[in-house]
Amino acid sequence: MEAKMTMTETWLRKHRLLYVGATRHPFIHGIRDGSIDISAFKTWLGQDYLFVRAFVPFVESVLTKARKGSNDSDNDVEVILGGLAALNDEISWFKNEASKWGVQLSNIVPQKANLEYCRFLESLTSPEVEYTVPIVAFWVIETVYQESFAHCLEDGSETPAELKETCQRWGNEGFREYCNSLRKIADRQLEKATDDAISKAEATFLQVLEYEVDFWNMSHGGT
């Protein structure tokens, strides 16, 4: 008997073009084939540092919602806590990387795409937004980075040596397993969700992909 398709699998097939647009963006192709303009990478570095700082309170709110809204809160809290702990290390990594590339983080001003994305994340922290919706957002945000940067490490890639550490940070197998854990949580929540919650979660899935494309565009110089 064929296994029933999960909700996330259904969405990934249904919205394949947008998903590919987010995970195979020209910015990522530029890293993979070695043609990226380093100024674009520096733009991404500074803007993503600001994004990660705004991402922390979002993840904290997901953790809070998991305690109340999950049907397996112990598991969910453990997975989300692991992600939250990793963000502290990630912020340190951005600071070190910025120093290496001569990017003055204190001078970085968030660009429009970044501000809008952060505002969107903040809207998901509202108590009225039930757990299923932000856990879907969390899964997609992490997975886009995992798939994008893993693509830059595949056989045949010509990723510059000085950018390989960045790609390894999100493209590694451990991070992929973490993303799969988030996906399992999202699918479990979606299985028992109301039609309204599923509809809102799918809309959020699409919004995240659009924001990710906008973020890459911003880093790529608006092209």
Ligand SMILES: Cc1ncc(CN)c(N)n1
Contents of the next structure:
Amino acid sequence: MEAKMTMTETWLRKHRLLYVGATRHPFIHGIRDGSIDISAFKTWLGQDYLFVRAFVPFVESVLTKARKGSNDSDNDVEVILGGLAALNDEISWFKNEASKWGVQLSNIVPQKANLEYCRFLESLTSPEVEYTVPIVAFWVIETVYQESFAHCLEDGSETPAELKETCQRWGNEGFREYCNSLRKIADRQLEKATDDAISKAEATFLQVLEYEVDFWNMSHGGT
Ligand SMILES: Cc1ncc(CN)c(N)n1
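Could the form predicted in complex with the ligand be shown next, to go alongside the form predicted on its own?
Next comes the full complex, this chain leading.
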């Protein structure tokens, strides 16, 4: 008998074009084939540092909701706490990387796409938004980076040596497994969710993908 398709699988198939748009963006192609304009990379670096700082309270709120709204809360808390710990490392990494590239983090002003994305994440921290919705958002946010940067490390890629460490940060196997754990939590929640929560979660899935595309665009000179 064939295994039943999970909700995340259904959405990934149904919204394939947008998903590919977010995970195979020209910014990523530029890293992968070595044609990236380093000023675009530096813009991304500074903006992403601000994003990651704003991402922490979002993840904290997911953690709080996991404690209250999950019937496997020990597992969920462990996975989400692992994510928070990774964010702590990520922030230190951004600081180091910025000084390597001569990017002054204290002078970075968030661009429109970044502000809008952070505002959207903040809206998901409201207690009225049930756990299923932000856990789906969390899974997609992390997975877009995992799939994007892993693509830059595949056989045949010509990623410049000085950008390999960046790609390793999200493209590594451990990060992939962590994304799979988030996906399993999201699917488990979706299985028992109401139709209303499922449609809100699907809309959130799409919004995150759109925000991710806008985020990459911003590094290419968009706003
Ligand atoms: C915009 C964005 N999306 C996702 C990630 C992965 N934490 C990130 N650092 N920045």
